[in-house]
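Just one chain is shown here, as structure tokens, and it is the form predicted on its own.
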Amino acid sequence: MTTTDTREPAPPAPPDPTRVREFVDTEIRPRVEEYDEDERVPDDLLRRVTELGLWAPFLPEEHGGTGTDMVTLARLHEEVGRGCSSLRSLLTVHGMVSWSVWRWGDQDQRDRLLPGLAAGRPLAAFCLTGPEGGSDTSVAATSAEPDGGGWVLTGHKKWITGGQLAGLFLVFARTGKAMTAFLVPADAPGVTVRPLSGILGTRASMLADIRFDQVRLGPDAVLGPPGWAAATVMTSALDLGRLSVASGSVGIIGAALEACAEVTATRPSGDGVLADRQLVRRMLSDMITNRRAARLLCAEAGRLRDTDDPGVVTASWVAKYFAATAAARAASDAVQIHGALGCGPRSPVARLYRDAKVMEIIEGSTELQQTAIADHAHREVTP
């Protein structure tokens, strides 16, 4: 005799850190150097990425996440940028364009596009920055005029994180005097993909150049309220991106200390290691107490935005800005520490120095980011 089990099958766990850390240290970090090398992540492990729910782990289940918190997104990029910068970046603009889905979509487009994002498939990549704007998002090179019923989207999109991979571009467009955000099929005619090489840093993560040229779009593809992406759309998906990338710095500096306290335990120095040497010490001290700080920083950021707290945008801020620049100066003194070996072309120390420079520059300059904490002061000691 048979039974049917009728129970509903247990919804599936969240990520787990500590399982994440172990994929980063067995999997990612004897690899990443050719990753680097190689201008690209390979499809084996963005296979991986997927069997661990790493996309976009903080959609709701019914769309194909686990719900996961944003204090643990935090820490899942930690570990990965610990890891592989470039596999962070990407894990961050697909979660962009997810959250922008979820957050501004309209039922239609959470139940066609949601369930694939959440697996990876497509990957998706956020297309803000033109070729002459830089941080100044009011430069656009990219427009979109009426057509019918639909729209007519032309212009040109540059240094695009993981444009050569993506099957689903969020570009923003003005329309009129105002921005727009629009979903775009990579292969719609009139989209033009060229890869990017030679970056300065994040060398693996695909960027692109895109050039939509007259490319025909239908009423479907407008995400959020038309006009209004500047202040809706683009906002909260950078708001997530800061969170991400500042994570993922603490990533760099953990990366950092962890090659440093290696190489300066065995290495010879006088009549003893590079670890007795006071200075050395020094560095290693900020490596550790930055790590910590930025580390707090990232889980306000994340727990203001789980509560929705108005107060989440300028902690993004402050937690973007000091993990970065403590990254950079980790790196910049891991690459010091290790002398001659920290200037290799496969050497681990060179890559965090350049990825750690690139850290500094996307999701908002560093200028950009003193400028806007500094508003905040002046905002709340002014009557």
Contents of the next structure:
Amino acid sequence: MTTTDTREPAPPAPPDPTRVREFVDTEIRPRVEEYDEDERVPDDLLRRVTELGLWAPFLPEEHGGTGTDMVTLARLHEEVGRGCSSLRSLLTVHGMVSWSVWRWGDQDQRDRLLPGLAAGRPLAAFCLTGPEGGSDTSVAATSAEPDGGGWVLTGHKKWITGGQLAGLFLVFARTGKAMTAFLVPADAPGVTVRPLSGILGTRASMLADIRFDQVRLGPDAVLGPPGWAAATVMTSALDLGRLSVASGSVGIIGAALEACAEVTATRPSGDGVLADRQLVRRMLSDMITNRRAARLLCAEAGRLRDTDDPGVVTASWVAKYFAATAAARAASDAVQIHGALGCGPRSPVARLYRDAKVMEIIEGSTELQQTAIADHAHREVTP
Amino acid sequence: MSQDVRAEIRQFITGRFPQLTLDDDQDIFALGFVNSLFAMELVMFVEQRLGVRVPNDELRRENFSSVTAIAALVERVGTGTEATAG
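Moving from the form predicted on its own to the form predicted together with the partner chain:
Below is the entire complex, every chain and molecule, led by the chain shown above.
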């Protein structure tokens, strides 16, 4: 006699941070210095990221994701960032685009794009920064003009993370005095992608210089409200990006701490080891304290994002500001503790040092955050 | 209800900018200190207040430019919808 199991299959489980930690330790860290030097995350690692369901796990199940909450996403990006900031950067920008399609896309855009994005096919890149723009998006050197029912996109984006790999670009362009977001296939006629090499940090994140020469787009290329992308698509995506970068920075602090705990316990200094030295102990204490504090700030930002609380905007700025600056200090201290050992071409702490500096620049520079967070002083002191 | 909504909106804005003496019809974007971050907070505030997403065709700068405009948006989008957060 046979019976038929009529129960619905269990929904796919969100990625487990513990399993991702093992993946980082066994499959990334043994080879990260080599591929960082090659300035390219290997294809087989990208496939493993797909197998682990890490590209956009926050997407709902009906769109190919696992409905992973943002607190867990922060832990996942911390773990990946502990192993490789370049790979974490690819997750960041792909996640920003995927989330934007889910949040601001119409039903057709969601149905058409999200199942593929959930699996990293294609990978996506976030095209905001122009060659002269930096953090000031008001001078974006890209514009779009109405053309019949569609648009013609012309312009130039630079330092686009994952641009060499991406099959889909989310491009921000001036439309008159306002800004609109466009979904642009990488193989659209008029799109030219040029790899950028020799970058200071996140060297394997496959940055690109991208030009758009009279790229013709249909009306369905517009994502979100036309003319108000700055306050909606751009800001909300960058908000997620800040949570991811902050979490990756926690990972950098963790990697610095691990490297320093090992070397200070064994490297002779005077009659003892480095770990006996008071000034070295201060550096280790700061790494431990800052990692805990930064992780809590990321968890708070994730929790507010999970509940759509408007406070997430400020919380993400605070988390990114604290974590990125703490990561830069931790990585600098790690190189100092390692001495000449930390200055070699394949030194892990040298890579952390270069990557941490980038964390202070992307997704809003440290200086922007130092200026903007002060606006919230009144809110902070009001019961 | 309309007065309650207006009061909530006013409280949200002045909680962020306490130096502001706010007229309900005043264009807050014309005051010079509203940036895209606060505009995003306004969108999230309205959505949290309504418990629904604001449709893309209602996501326009002018719909968030004053207490009166935001209250009208809340009324329009929230018709038939119970507010689940506030």
